[in-house]
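Just the one chain here, laid out as structure tokens, in the form predicted on its own.
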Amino acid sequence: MDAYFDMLSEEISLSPYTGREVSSVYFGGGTPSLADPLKIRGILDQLRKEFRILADAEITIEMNPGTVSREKLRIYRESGINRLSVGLQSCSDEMLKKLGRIHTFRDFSDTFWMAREEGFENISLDLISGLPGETPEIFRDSLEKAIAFAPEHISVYSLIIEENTPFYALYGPSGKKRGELPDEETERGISHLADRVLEASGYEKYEISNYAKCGYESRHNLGYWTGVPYLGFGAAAASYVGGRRFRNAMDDDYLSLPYEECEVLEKEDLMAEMMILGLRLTKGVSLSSFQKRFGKDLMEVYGPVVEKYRSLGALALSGDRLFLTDYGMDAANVVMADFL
């Protein structure tokens, strides 16, 4: 871990983009809360020296229940971290066990209230839907228990099973437990249930998978979806700046290796990306912003695609904004693919 943080520090010091203004800092997964909190503080101190981090910047760290102590949380606060993203995943111990998580619901509860006692006023919880054996009733119970903690932000992600994982062997296309996964109709019902329950509890859906109390939308994630440049430091970290996207190698000694990916995005790529990412947001894409950015009318470029999905009831146009309808949210991947 010491060697990794040394390499991370060196990468930051060598960045050609130092001196730029920064509105958000995000320590993402793996599980950064496993690291020595003094290492995290050291990286933040270095970032402040190398970049112009705004006084009101959103500074987030991802953490799993049971991986932090009161001392860790105190050091986070003293370091300037003002937002926690907690990987709760489920309030059902049975579901957590199926996921292979190391924590229980009680562990999460202890961690959450300890964070509140240490002064954290912006906490986001991650939940996963569509788990093996999960019914709408089990999910609703989990969701209502999470809401009872009154976090400022809740993300609800559908389970995605990646190849070359233990989960894939069990629940992939030929897995012996494939039948335990909820079918498509059940998953869609769970998604609609999340919308209804969270809205009734004061959370606004602002993106396909994200809900927030007023003023607590994730500034960091909004940046991704609206084309704000970002720099990624660390193994496999991705960056997008100056019309270029590049990704570090996924290796312990990544700094000595060439980029794993590096591409210059052409105008057509950037237009398609604005549509795909922008349509993730419930407010959709601004036609005037598209015109200002690319010097082209959105309907001239994508008129046939837009009209196709408007006629199917998946897209709606209101004033300056084009956005997915509730039906369109269910078919978002299909709709977005047509803008490529």
Given for the second form:
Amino acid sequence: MDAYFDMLSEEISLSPYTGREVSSVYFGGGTPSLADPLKIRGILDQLRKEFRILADAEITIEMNPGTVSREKLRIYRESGINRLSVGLQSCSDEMLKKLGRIHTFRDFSDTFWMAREEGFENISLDLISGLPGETPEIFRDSLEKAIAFAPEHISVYSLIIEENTPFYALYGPSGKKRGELPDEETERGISHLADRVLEASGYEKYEISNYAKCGYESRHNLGYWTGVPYLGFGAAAASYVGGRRFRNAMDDDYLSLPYEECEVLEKEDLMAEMMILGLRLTKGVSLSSFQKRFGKDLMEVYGPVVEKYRSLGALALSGDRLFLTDYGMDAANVVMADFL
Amino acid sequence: MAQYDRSKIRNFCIIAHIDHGKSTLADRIIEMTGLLTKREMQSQVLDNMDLERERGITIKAQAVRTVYRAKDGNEYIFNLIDTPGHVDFNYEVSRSLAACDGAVLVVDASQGIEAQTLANVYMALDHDLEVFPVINKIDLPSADPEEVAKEIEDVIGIEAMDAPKISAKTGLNCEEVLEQIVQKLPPPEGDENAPLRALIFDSVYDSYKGVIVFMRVMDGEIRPGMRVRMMATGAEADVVETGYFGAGQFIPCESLSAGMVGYLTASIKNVTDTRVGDTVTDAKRPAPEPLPGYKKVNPMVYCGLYPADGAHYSDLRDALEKLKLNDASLFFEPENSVALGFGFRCGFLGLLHLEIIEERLEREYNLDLVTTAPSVVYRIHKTNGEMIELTNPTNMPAPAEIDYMEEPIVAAEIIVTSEFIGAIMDLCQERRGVYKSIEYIEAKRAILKYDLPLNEIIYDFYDALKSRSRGYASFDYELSGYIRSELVKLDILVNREEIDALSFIVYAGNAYERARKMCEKLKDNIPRHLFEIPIQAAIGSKIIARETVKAVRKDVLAKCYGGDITRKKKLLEKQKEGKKRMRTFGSVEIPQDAFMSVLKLDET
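With the form predicted on its own in hand, show me what the form predicted in complex with its partner chain looks like.
Full assembly next; the chain just shown is listed first.
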């Protein structure tokens, strides 16, 4: 672990972008809350020295329930972290077990209240839908329990069965438990249910899988979707700056040679990215921003695709904004692929 | 020029079951006779199209001349003629064999004799070729060369005890093959003073020299300046150049006389003038009789080829014209389809020929194509007494105008070992075959004879035959005529719109089955859209099958933050990649492969 933080620190100090203004910081990917909180503080201190981190910057750390002590939370708070993203996944212990999670709903509850007591006023919860054996009733129950904690922000993702995982063997295309996964129609129902229940509880859907109380949209994540440059440090971290996307090496490779890939994004790539990322947002893509950024009219570039999906009721155009309708959100990939 | 001593020439081919090492041995022979060094050789010199190398089959006949200094101290000229290896090109094979005097039979030391081994040996013996066996791949652990030698003697009845036991891969004992070519294969015969007769076994088009005719001189002599006539097509030309085949290059020479293999050029513009099997003779002193065996090969299978992007129509035409320069059996004419726009109706020798042309158009000419379901040539007798030959289902007249229809029939011969006779008879039955006879060629092998409708065998019969006989059946056929048949045109409607390019003609008794399978296949092939898409099959106005492509209802919601963006893009690109090969009909995107899917209806 020491070697990792040494490399991380070295990487930050070698960044050619030091001195830049930073409006958000995010510790995430994996479970950073497992690390020594003093190391996290060290990194944050270093960032403050090397960059101009704004006074009101959003500074988030990802954590799993049961991985933090009161002391850890206190150190996070003292070091300036002001937002927590908690991997709750489900409020049903049965589902958590199926997911292979080590925490229980009780662990989450303890972690959450402890965080509140330590002064965290901006907490986000991650939920997963489409779990094996999940029905709309089970999901609703889990969602309502989560809402009862009154977090400022909630994300809902689908369970994705990744290859080369134990899950894949069971639930992959030829897994014997494949049948336990909810079918597409059930998933659709669950997703619509999430929209309804969250909206009724005062959470606005601002992105395809993210909901927030007014003013608590994740500033950091909004940056990804609106083309704001970002720097990533650490194993497998990605950066997007100066029209290029960089990616660091994974796992232990990072310790010997952090930088791995650089993708130069041409104008067409950037336009396509603006579309596929921007359409994730409920407010969609702004035609004038597109014009300003690329010097081209969006309709001139994507007219036929836009018209095709407008006529199918998947896209809508209102004033300056082009956005996915509720119907389009359900089949977003079909629409987005056409913008590539 | 130096007169060649005919006794020092050997014209031969190598015959083998697929993968027994024919091309590897050819490479070794070329390499060992010193024509090329190992480094200069791209492996498998004779298969020179990329496609041939990939598919491991030879599509066009090739020839190479090498010089071998034998142990007896003499130099021998070897003309090695490589033959195509598929039933579609059987006629070309027979002409290549006719250009040889002997054949080297390669048998795999662990596999032993297989179906093509026999089919090829019989074909070689039919052409009166001397055949000697070579046992290859003796370096494999499972090799049993003694047993295989015995098998060759028992089954084929040729001497095999002194067969060279080699590894063409490592070069082990290959010298012995060269010696046996000298000792066991006969030198060519022929009368140098008789009027010229040369057999055309292939031709290629060269943009500088015109058509280069590959030939074996049987009688007489040919030299530049001579006026020659192709005895079947009647085309005449003045010979500009004669020569022989280096590896990958043409080497001019003063003349070619009886017994020699080489080429001629004569500013011939069109390969249709120099058809495979035709006889080249001296226009001033013509031979009284052409060489036997010429026939004009007609296309057996037709399909529509369309550019995926209509703007590439003229590129497609140019590409077809170029391919036609080298391929006299390729036929094409313009046609147009409501669904696909402007394209060409093309005729081929068989399905492999079709696939090869299609792949070459896509690879060498970078064209994106849509191919419609292949069709044989049907004869339609109309009530007004007129007979039309139908190569495109779309042109089928209204039922009221049709008196009756006929379809082409082939006489098929299938050689199979006794244990699979039942399975193969079942297959022929399913394909509407009419049993003719069975004849045992030895205790455990028989020739089954059937009359089969051509449209039942062009698609996947060969594959079915192979799978039901575990690869042991060999198959040959010849068009034998037309018979009256109950045929109907099946139309396909996607999203209630008829797609003319998907129509096909089918035997009435199979219509329901085919319609159902076609709809199922299309359902699997057409990606889900934002809306539901009905797929229907109809005869006239009657719907006989239906399937539905369900609408996309819900995508998986994945995170998409900094590091996920590249991955997300790749996923979408993959989705898009699938779409690239699609054609839009109304609001439905249909993958180009769907047009060929009718071919694969019998796959599960």
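In this text the structure is predicted, and so the values were computed from the model without any measurement. Positions refer to the first chain, counted from 1. For the two forms, the rigid core is made up of the largest set of C-alpha atoms that agree within 1.5 Å on superposition. Only residues modelled in both forms are compared.
When the two forms are fitted on their rigid core, the residues between these two forms that move as a run of three or more, each C-alpha shifted by 2 Å or more, fall solely in 255 to 261.
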